[in-house]
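Let's start with one chain on its own, the form predicted on its own, as structure tokens.
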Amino acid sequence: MFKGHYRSLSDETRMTCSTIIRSCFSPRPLKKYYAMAVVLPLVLIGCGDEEKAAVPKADIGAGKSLAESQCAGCHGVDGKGAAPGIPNMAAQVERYLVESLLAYKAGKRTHAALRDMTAQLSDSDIRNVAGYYTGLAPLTAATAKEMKEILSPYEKGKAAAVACVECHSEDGNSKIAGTPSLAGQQPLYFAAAVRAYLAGARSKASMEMLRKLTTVDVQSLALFYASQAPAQRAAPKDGNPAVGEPLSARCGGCHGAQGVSTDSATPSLAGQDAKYLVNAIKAYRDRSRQHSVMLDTNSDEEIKNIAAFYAVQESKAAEGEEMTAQALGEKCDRCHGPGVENSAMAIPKISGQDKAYLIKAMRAYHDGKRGSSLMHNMSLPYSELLIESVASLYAAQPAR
């Protein structure tokens, strides 16, 4: 259905579409949590819109007058945001600025001042002021201090995990009976377990340290441990794995075959410490831990056998890659890298942009307050961590 439409596009636009499509479906090093959310029909439709009509050129003089009277208080005549959280406009992609201002005018983006201001502007006014800011020189490069503040997700998690080594070992493979292994564990479950300790639904004096952690800290730890390879365990002295296997059938629906979960909110049981599993299953059975599904009725002996079965199963890391700042940059640069101004899509430059604004904008996409078929999906386990990392990475780069 799209073949004829695609062939009708110009060579330049078809090349842009092809580049976007290849980037969306090429191997993704950050697994399912940081994937391009785009489909072929939407790309073709977006590219086709570019072919409909030539857009009149902006009147730069008129745009400068509007910038001085309407925009300078926040964005300056030089295009620099007046305070943290206000975006820099200098040298920004013209089409992106136009579409952003039109979105405020139509109420698709929420900002009271911009909504009121753009309501008074014609489409020509919007095009002129966008053209003026686009024509300005890029702002100065980031300072050396800012360059040191780049948040690399895996490295932050590794540093935070130092406080956990005494109980959970350096790589999260616990060697203390009754202490859970964290290596390879599913990240949303990890975060939920932390919240349970903080809320008092789980209690252990040594876990009071968790109260010092921010959301980004917790997600960093979750990422670090999810990236570690779980160790193979020997059969425990208590319990019979062979007897426990048929008893585990009811558990497999949630925790996966042989206890390897494929759901980020459900823990893997494979390779877990047997004593910890026994204690946890009994806690759910006896209602000292609350869970709507974990209403176990097994006897103490059956629980030992189930725990023994899961303890000897081979597990695997929930995350297959270390999520570094470099990997994030490579992924984001597929859309926001050099040449973005020549894209057929309305994609902004973000190098050298204000960090607070980048955080605010990405949270708006995450919360559904801004829509974009090409915006990356940051809605699962590491949303705040990704947002903070990407913002710090691009804010530290020279504007271009």
Given for the second form:
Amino acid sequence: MFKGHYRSLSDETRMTCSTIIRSCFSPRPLKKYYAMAVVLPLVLIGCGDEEKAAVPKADIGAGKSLAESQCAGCHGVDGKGAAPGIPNMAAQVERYLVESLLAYKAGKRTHAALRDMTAQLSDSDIRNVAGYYTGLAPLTAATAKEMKEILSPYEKGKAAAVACVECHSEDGNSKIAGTPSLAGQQPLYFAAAVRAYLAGARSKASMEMLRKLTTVDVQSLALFYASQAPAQRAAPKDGNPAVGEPLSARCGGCHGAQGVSTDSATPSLAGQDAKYLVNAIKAYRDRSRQHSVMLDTNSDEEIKNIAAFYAVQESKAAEGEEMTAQALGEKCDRCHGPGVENSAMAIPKISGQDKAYLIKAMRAYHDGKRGSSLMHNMSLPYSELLIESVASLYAAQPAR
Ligand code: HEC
Ligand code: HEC
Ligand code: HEC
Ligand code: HEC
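Switch over from the form predicted on its own to the form predicted together with heme C, please.
Every chain and every other molecule in the complex is listed next, the one we just looked at coming first.
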């Protein structure tokens, strides 16, 4: 019944309704459903009133001629994007095609060629061409080549970490004095530390190897290590944890209770190698490493004790579960999965979509260049990694 209502609306009412419906999907799940419960019925009542203003059906023949003369060069007559970065449109959700064309026309979505083209299209042209592309058979075989490339974020990190095993151990719990454990470490801090070595703000000959890593590599390593369980350490020979404990009072506000950080940009100190902690704190004191607070009041003796205190604390992994492309996909499928064409919102099909286009679209959401707050929730420390993984997953799925 909802579908019928929706189809019969004027373009303007439809945009307004969809905006309200979309705005219900705030990042906070509880608020979201509450807002849905309150707002959605109002929207439905409001939208239902316009039912009488009937909209003519799409003229598929007219849509086909329009597509052949103006769109086929890029979107194909079969709805297949002619080059990477151009979306496939065969069997796409009709209402979504209409809405995106209206969004280009209204300047809400920006793309120079489409703005100029849609400026020339009437509402019925838009309806017809959308109807034409929706009616085409889904593209199937063409995406097979993408099948090999599915990236599982966690597996990718695990593979990259092979280069680090010699010093940081297989699970990131280092056993070499002076070499930090990476297990359970906070991901934004991890990425910042790698950047600091690359920028020369922290120097260590052994870290030269980090130069080869791409952003996606660094994020996948951050994810892999953040998901490893930190081991408990025995008390170091130097330093007294009991004496160090009161000295840590100034640190807990940022580094968390007992050194277990809950902030992605602040490192956990719990369970860290004591010698590494001593070196790091002294490096801040000597200004060879920058820190947001002054640590230079500590004597060498105090530093040893504070390091001993943190070294023996039990830590906790920053990332809970192992993240796979499939697990992510299940979250996306709540909206983009089977039945998407019957949704109350204009939601596109993304299975079998062009991979380069998917990456472009998700980056645009992430960077705030394409509005749709509900698409912004890709967790930040891994955004590039997740975008690539999920794009490869959907590009490899058969189109529906
Ligand atoms: C010069 C190449 C070109 C031509 C010609 C062209 N498009 Fe596109 N189209 C694109 C590109 C590139 C995008 C992706 C733009 C973006 O990132 O927003 C796109 C996006 C779209 C979208 C949004 C799809 C989605 O999944 O969000 C629709 C709908 C669309 N085009 C319809 C048309 C129609 C209808 C025509 C003919 C009237 C047309 N296009 C002609 C290149 C073209
Ligand atoms: C040859 C031994 C060695 C190898 C191999 C090595 N590291 Fe290290 N790594 C170290 C040492 C030693 C330090 C501490 C340097 C310092 O005091 O700044 C360190 C520090 C780090 C830090 C900073 C940790 C913190 O708590 O600030 C990160 C991040 C890191 N390494 C990542 C990696 C990654 C990723 C790899 C593999 C691609 C790797 N390392 C390979 C020896 C190594
Ligand atoms: C205002 C917040 C704040 C306070 C207070 C603070 N820290 Fe930090 N600490 C940070 C941040 C942020 C970093 C990461 C800095 C960087 O990128 O080098 C850091 C880094 C460190 C590191 C490096 C860890 C590693 O893995 O390389 C050590 C060691 C450290 N702090 C110890 C301490 C101690 C000891 C105290 C208390 C005496 C303290 N910090 C107080 C915010 C704080
Ligand atoms: C709550 C519902 C919802 C969820 C969950 C959701 N999406 Fe979306 N998605 C939408 C809507 C609505 C749009 C259309 C927004 C617009 O017009 O820009 C969209 C658009 C997109 C597009 C643009 C497609 C195109 O043709 O331009 C991509 C790509 C996308 N989503 C990927 C994802 C991924 C990946 C996930 C999981 C991490 C996800 N979405 C989760 C509702 C959702």
